[in-house]
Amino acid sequence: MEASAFRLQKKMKKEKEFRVTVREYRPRDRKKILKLVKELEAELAEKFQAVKIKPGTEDCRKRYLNPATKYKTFVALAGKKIVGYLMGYPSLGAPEVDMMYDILPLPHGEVPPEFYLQITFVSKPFRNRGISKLLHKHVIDYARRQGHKEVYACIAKWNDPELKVIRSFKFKEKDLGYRYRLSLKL
């Protein structure tokens, strides 16, 4: 076996031994999350070559990772390396309406009834290890502790890996044509 192949095999074995943990996003995680966003965009551009993918790193930086907004991000760490994330937010029940507000238009202290799971991503080398499921479990528990009555997601029908994870939590499904609305009562 060549020396480089041996090092790669050894590195892969080490990566499998990492303990995976989930925690809330911290501002110092921003560069690592943005790197994962670029990885996601590259995958989507490859999968949907006929579609022009609008770069989302600037929106992510200014909107989703801004602590002054309603958005919550959770990160998955393999050892000390951020390998995935899940972004979501307290919701009034309709993503189309929710997207208009970065700060919820509710009286102070009132908890919206729902928590929307907007996007989940795990870096390719770390997939199929239960990381997405761990992220979802953590966020469902978080939503329950915050007092939300339901967690939901709207997922494109082509997104089989995400649908598999969501369905494993027994979310109820509603067919919306090209996507599903999946809901879990808490």
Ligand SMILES: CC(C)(COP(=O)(O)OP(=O)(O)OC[C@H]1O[C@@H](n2cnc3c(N)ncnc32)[C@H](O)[C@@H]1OP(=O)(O)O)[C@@H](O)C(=O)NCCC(=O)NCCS
Second form
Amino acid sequence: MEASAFRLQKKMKKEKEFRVTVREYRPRDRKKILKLVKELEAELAEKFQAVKIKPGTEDCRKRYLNPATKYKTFVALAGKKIVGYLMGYPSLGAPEVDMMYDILPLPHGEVPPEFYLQITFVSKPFRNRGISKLLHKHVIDYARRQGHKEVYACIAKWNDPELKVIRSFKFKEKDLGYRYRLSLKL
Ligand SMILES: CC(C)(COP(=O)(O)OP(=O)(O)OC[C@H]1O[C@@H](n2cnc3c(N)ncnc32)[C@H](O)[C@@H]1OP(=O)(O)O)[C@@H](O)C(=O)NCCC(=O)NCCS
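Alternative state: the form predicted together with the ligand, after the form predicted alone:
Every component of the complex follows; first up is the chain already shown.
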């Protein structure tokens, strides 16, 4: 093979490896997502050293990544590698009510007005390439297709990268003191 053709083939392979796509979570992704959850916890433990971070992997396994529950996860892939996720769920309007039910207490097919964006994580080496924005775009489109009327998130004021992502979609924000409630009508 000629050197230029070889270089072109190598370049195309590299571009394919870094092409980012988003899709819905599949049960076989579980191990990889749990690894990313641990990455997030290690990052938080380093950031907030005075705080004891409660491990969330068991909750993820039993609740958030359990296809029988209301929780919905989207994964971002760079090539074939899972490098990020966004978890959310149809919300009954108040966190204390949402926390009571892992399965929506509504007649089959009925959709509550709001969809809550609970957590987004992108592995550090893959940040600042628009992956979180792509995840949010997918989830907003998904929520619209499902018939929700609004998506919302609650983001701590220190979290400039995530606030930048959410604000880029023109969410309306309400100051809650320590955090903002950001919502987008669909
Ligand atoms: C928040 C997070 C998901 C963003 O993921 P990401 O894929 O890097 O996000 P994107 O590349 O789509 O966008 C990040 C934006 O923030 C900007 N940004 C990055 N660091 C920043 C900083 N310290 N201050 C201000 N803006 C910053 C980037 O430039 C980019 O904006 P741009 O596209 O206009 O240039 C990622 O940083 C993360 O996983 N953090 C830890 C978990 C977390 O805090 N999750 C959110 C709470 S639910």
